[in-house]
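Form predicted on its own, single chain, as structure tokens, below.
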Amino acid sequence: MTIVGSIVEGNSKYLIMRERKGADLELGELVVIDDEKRKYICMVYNIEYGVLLEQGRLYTSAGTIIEKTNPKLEFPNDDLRIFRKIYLKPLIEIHNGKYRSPISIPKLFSNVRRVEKEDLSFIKEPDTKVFLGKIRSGGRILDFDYYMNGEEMISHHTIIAAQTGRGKSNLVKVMLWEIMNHGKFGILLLDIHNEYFGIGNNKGLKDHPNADRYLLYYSKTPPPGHKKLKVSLTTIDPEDLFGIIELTEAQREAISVYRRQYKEEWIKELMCKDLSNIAQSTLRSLRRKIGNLFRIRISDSGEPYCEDEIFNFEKIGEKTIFDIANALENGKIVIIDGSSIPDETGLVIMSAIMREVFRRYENYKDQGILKDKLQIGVVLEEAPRILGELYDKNIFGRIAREGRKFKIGLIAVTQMASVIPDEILANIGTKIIMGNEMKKERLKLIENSPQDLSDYDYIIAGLEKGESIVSSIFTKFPVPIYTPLFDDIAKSEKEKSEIVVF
């Protein structure tokens, strides 16, 4: 056990320690204070110079050194008048084997040491676990895997926020890999860049040992064993468009009229049949929007048809939405390849699926059997767009508001948390905050986090790729973690499976 400093000042909000020379603590590092009856785990959030000398003397001495007027240093390295002051934020107090938020402070001159793996033994591994990474102390990665209770985490929603290139997608892949170990959650994902499944030699969820059991992949060009993406437009509801494409009030009313009159054939009839009570200007604009969304064209005979092979007006793919909802109920991860279709098109398909899931889970709740159903989550990589100003118009906004009552949750992935309304941000139970140099984004997340992150501003700004702070209503303190590369996890799993036991 190496002592790194001693407590010399502070209060219930922060502590100040004098650092031992050569300890070289850094921002974000975790330290431990062993008191007689209590143990405190604290985080370094600020570092200052401490000098017990008159300031003018310091400036004069610095001048003699840089101007080389006096080659002899006035202050030796072991001078006790010059040191570093380390500001500590108390995170956890452990007393009689129980941990809680600090309600006392350690004794003056208490010794401070670096945290070790054993100090975190109070963090237990949950049953329905989701691996997020290894606990980190500053730049030091501890040999301590950090899991969260997946059911709590997903049902109360999660946001993963960072600038581009900080490891958001890698973290989602690592989480899904762990979920596939036990199949206790159904997860829906629109793979915009086709990076999650793993095409060709690229590592992906297809390489998981349980992929045959827990993974479904829908694509225009699926590999053997997976599904061709086909959707009948008879299974698309007006609600699936709301909040995804911009619609005027007149256009929304027109859609409702066609839906009431023509039932599941409403899109087909809207594209080719005029109604006297709807203005031609409204119809022209609406047909252009819906036509572009589903790539609908009108034949020489006046019949609408879909130019894109995904959609059709016939019965081909009429069970796709139903089948995916079934797969989610059965604990599968369903990936929709969105790389070859417009983002809006993919979101409409996602909306139709989650609408069906929500309908079912509402019924299960009414029947009193919801508790027996698996938790379902949906990953939104277009979070600001879907949960922005129009969030109350679509199924995803409804999930954000009511989903936890029906065991349906969101995993929102975003660069721009500031675009998401406070009402939604405040209701997201777990925030995984990765590196972000934009102060506006950091402050938005800090203000809406379950724990007090007011001292974490510069720490968040300095997070490296793969590093993050996990702030959750289910944790007693903000947990610093490092998420390993997905490829390394997949490679390690493959090597384990190739070991031959004689």
Ligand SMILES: Nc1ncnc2c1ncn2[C@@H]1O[C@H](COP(=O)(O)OP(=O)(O)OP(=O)(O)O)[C@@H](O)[C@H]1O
The other form holds:
Amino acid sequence: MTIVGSIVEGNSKYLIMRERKGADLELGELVVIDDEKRKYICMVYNIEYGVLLEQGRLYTSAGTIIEKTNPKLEFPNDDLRIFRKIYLKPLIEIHNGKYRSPISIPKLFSNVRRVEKEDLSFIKEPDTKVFLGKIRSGGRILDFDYYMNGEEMISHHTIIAAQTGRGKSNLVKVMLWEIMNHGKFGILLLDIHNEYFGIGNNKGLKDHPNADRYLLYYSKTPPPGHKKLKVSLTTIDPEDLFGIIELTEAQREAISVYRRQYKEEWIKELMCKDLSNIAQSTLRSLRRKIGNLFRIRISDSGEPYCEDEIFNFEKIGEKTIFDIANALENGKIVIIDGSSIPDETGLVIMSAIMREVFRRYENYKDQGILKDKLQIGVVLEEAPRILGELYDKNIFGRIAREGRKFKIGLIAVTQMASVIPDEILANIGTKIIMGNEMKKERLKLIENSPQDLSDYDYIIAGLEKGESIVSSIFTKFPVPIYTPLFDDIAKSEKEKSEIVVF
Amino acid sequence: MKFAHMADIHLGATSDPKLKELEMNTFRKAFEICIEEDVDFILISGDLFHVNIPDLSIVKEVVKIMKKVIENKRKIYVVYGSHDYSPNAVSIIDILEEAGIIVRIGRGKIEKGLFRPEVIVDERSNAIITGISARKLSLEREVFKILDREYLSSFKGYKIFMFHTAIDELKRKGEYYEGISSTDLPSGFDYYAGGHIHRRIEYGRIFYPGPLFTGWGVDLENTAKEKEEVFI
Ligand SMILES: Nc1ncnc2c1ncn2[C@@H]1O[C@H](COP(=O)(O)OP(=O)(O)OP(=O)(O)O)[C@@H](O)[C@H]1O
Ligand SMILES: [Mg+2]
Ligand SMILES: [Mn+2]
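Form predicted on its own done; form predicted in complex with the ligand now:
To see the whole picture, the full complex is given below, headed by that same chain.
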């Protein structure tokens, strides 16, 4: 085992080692210190020059070299007075086979070596696992698969945050692929770019060998064998609008009056029937908002109808919400193609589905049978408004606050973690932080992370595509990982099931 | 062109003699209307019978009724329903076909992994008729996945697609079948003649006539309110 350095300074917060010449450690690398009784795993978070000479001599020497007055190096390469100081952050300590946050420090002059995958054997594979990637040491990828316990991860919410193009969607795809191996989680996903299913020749979740069993795809234009997205407006609740369109107090009040009076026909009646106890001006602007949201027009005969193909008043798709809730309960991944519909349309449908799921799971809890039910998660991509100011009024806010008690969790995917309120962010148990050049975004994530990430700012700024730091209340240290490219994972072709026809 | 479309007749569903008689009377009446209206052909989108081998006295009546149409040089096109099809035994539908009483739609072959249903041209009207038969437990949904759509789109004329499968979007509260999406039907047909949903539905070009009459459980109530339904 190659020694890369020796500990010469530090305290319980950081250690400084002198680097062996040519070891060439990089920021973010993991190193191991084998003490007599304990083993420490540390991360390189800062690199400095170490010089045991008077500074003036260094500047003079540099001058003689660049000005070519005496172009020979004054200090030989093996001069022991010149070296690199490597700052190490102790991440964990392994003692008697157990690991924990460090409570001691290694002996002075302890040898330091690079991490090997054997050093990570203390990380055990959880039961219902979700694959996130391979553990990495800086830019070096170790042959060590990193899984999180899906139940913990999903029930306590997860955020995947990065600047555009750093591999958020790729990571979600990889996670879902693994989940489809066991079908132990129901996941709902609004796919705003239609990139998860795998349209045409693109690789996607449809290529999973279990796709027939565990994948449902709803779209305005589905390929044969998949579901046409149709939703009856009778299955939409006022709550599904909150946080998606802005409503005044008077408008909310009006909605609840119609809801009480006309039950599931509330939208239809609201659009075409005046009620004497509701101000005309309130109704007018409310009709405009709801009309826009559902693309409602009024026919010559005064009947409302939907211009859009998705919603309707004719009870087409009356069981869509119900069916999707069933599918989620049965451990399926349900993708709603949001690429060909307005964002609000997709979010209203997501809300209706999650409301139904929540209602069922509340019941299960009351009946004491929740423990037999599968964990359910909902992926919200770029929906800062939903998680933002209006969060307390819609189903997603309810999930964020109390979903954990009902086995329902959020997976928020965003470029803009900074707009998410602190109290929501604090409720998110797992943060997967990918590359980000925006200081503001990094700070927000660092400040709200389960572990102390104060030394990670520079490292996060420099993460490459697919690289991330997993900081979770369920991990003892921030785990650096690399998520492989989905296409490489999905290489295996979908098995063709045999069909008998006559 | 004029044709009648029926489905989910479920002959033999009832054991009550009184209802049995009503059931057959309704069926007879429906066919009489077809003759009066001088339809070019009749479509039955599955579940003509309640079981694959019904009581022979019922079959005898059916043959008698149908023969009048046949003698009039009109064809009766039928797909298996979920009830009158059997995966491992002969169905009465096969016998009626063998006897030249009906024409069975839904036969086909696999070519390069795709299912090509047989396409039949009705001699009287030139209507182009094809379709997919039902199987038990809605297993025919798998067939829709490998349907040779390109092949079907190559036919030109008035095109009819017969099937006995529910459509998910049309499912109502309390209905629990597993169906296909409307988008699973091959495109470009003029009339999609459906069966299996026991309700009268018009959804774009997709039609479900609903049952004629049935003494079978839940339908009694629904059907009682309606008159005989012959969809022309
Ligand atoms: N692990 C990886 N290794 C190599 N390339 C990757 C990796 N992950 C993603 N990429 C590539 O980077 C590009 C962007 O990835 P992806 O769409 O996942 O990013 P994103 O963070 O979701 O971006 P956006 O914010 O635009 O949604 C893709 O072309 C993808 O192929
Ligand atoms: Mg993305
Ligand atoms: Mn049937």
